[in-house]
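The chain below stands alone and is given in C-alpha cells; this is the form predicted alone.
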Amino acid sequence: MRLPSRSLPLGTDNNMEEKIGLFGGTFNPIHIGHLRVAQEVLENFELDKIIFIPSALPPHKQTHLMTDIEDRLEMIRLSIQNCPESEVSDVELRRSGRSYTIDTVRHFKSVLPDANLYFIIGMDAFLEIDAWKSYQDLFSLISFIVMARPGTGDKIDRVMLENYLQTRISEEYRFSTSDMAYVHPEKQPVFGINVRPLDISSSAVRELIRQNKSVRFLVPQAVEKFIKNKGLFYGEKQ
C-alpha cells in the first residue's frame, strides 16, 4: 500500500499562522534536485516559506569531504535569489560544535514561536532518525514531511513508514486517512509526499567536476559559475 501525495496539511493548521518548512542538509553543493523537491513541498503543503539550513559540522558525515560552509551558504543564496518563498539560514555556522538538528529546531521554535514548523527530510534519512541526538524530543517539537527519494523508490511506502514509527519511535503512531498523516496523541504528525524522482546527488555533481565535465542543468547557472570561479571540488579525492 502506498501513501499518496498530499495537497493539504493537517486540519489543525487551517488558520492564519505562517507555515514554514525547515530544509536541512549539507548542500555540498545544492543542485536542481534539492530545489525541485523544495518547490513541490512548498506547493503541496501550501507553505508560506522554506528555509534552507546548511549543516556546518554534521555528526553523520565525513566533514573533510565538504567545502566550507560559507561557500555552501553562498551557493544556496545564488540558487534562491529569485525565489521569494525561500530563505537560507546561517544558524549552524554561528553555533559552535557539531550541527545537531534538535538544536536547530529549538532555535527556530524560539525565534518563530507563532509559526507552524515542518521539518523536511528524505525517506532514507528519516529511517535512520532514531540514531540522532534527542530524536524523541524532535517528534514532540516539530511535524515532519518525509519525501520519497531516488534509491528508496519513487513512492512513500506507507507500511514501511508506519512500521518504523511504531517500532522505533512510538507504538501509538497511527495513520489517519482523514488527515493523511501519521498521528500521535502527544507527538507531532508525520506526513509523506511523493516528490518527482530526479536522480541527482551532490556526490555525482562533485564527481563530474573532478572529471572536468560539465554540470550544466544539474545546478543553477549562477552556482555553476561560482564553482568555476572559486575552483571548488576540482581537486577533491573521495
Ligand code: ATP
The other form holds:
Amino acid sequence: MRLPSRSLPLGTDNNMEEKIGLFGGTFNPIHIGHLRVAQEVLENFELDKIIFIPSALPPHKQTHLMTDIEDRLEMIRLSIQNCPESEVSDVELRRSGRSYTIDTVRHFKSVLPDANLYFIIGMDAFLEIDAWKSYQDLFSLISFIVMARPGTGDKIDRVMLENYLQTRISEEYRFSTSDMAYVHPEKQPVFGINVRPLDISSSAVRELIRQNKSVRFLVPQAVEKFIKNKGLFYGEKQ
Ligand code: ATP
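Could I have the structure of this protein in the form predicted together with ligand ATP, to go alongside the form predicted alone above?
Below is the entire complex, every chain and molecule, led by the chain shown above.
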C-alpha cells in the first residue's frame, strides 16, 4: 500500500524523504515472526529501511530473565546480515538506566531530522501503550504502524482499535478511509496492517529450548546455532 502523501506525518511535503521504520522490542530472542512481519511492513509501506532496536532494560518485562543485550543484538545482526534494508541499533545499550521508547524516538528524530519515522508495533504491545512513559508525547512525535498478531486477532479489528485510541489516547482520533489511517488534528497518524498471522513468540521459542526441543525453522539457522553455542535459555526458570 503506497501511503497517500496527505497521510504522511505532519511536516512532510514530498515523498522524496526517507521513510524509516523503528522496530523496538526485547527480541529475546529474535524469531521468524519478527523478521517476516518486518518484511511485510517494509514492502507494504514502501519504507526505505527498518531499524531493529532491542531494549536494554524494558520497563514492562521481567529483566532477571533477560538475555544479555549484547547477545540479543548479535542474534539480530546474524538474522539480517543479508537484508540490505535492515539495520540494528545499539542506542538503548548505550543509554544508562531503563529503556523508554520516548527517549529512543527523540534520539532518532534528532539524528534523522529529515526522515519520516514510523514506530512498528504488534497489536498486543500497542494495547498496553497507555502504560508507557510519556505516551501522549509519543503520539505527537511519531506515526505508528500497528500489526495484527495472533492472540489479539488475526486481523485488525477496526472498531476495537478506534475505540482504544479514542478512549485511551484521544477522543479526536478518527478513521479516515482516504488516508487508511486513524488521524488526529494534532497527533501523528496510526496505521494498521494485517500481516500474515504467524503465531510465533520469543516466549514459545524459550519454552521449547527449556524442554530440550528444537527451534529449527522458528528462528534463523544462524540464531539457532548461536543459541546452542552459548547455551542460552537452557535450564531457565519461567
Ligand atoms: P515474548 O514472547 O518474550 O513476549 P515477543 O515474541 O512478543 O516476546 P518482542 O520482542 O516482545 O517479542 O516483540 C517486539 C515487537 O514485535 C512487539 O511489538 C510485538 O507485538 C511484535 N511481534 C512479535 N512477534 C510478532 C508476530 N509473530 N506477529 C506480529 N507482531 C509480532
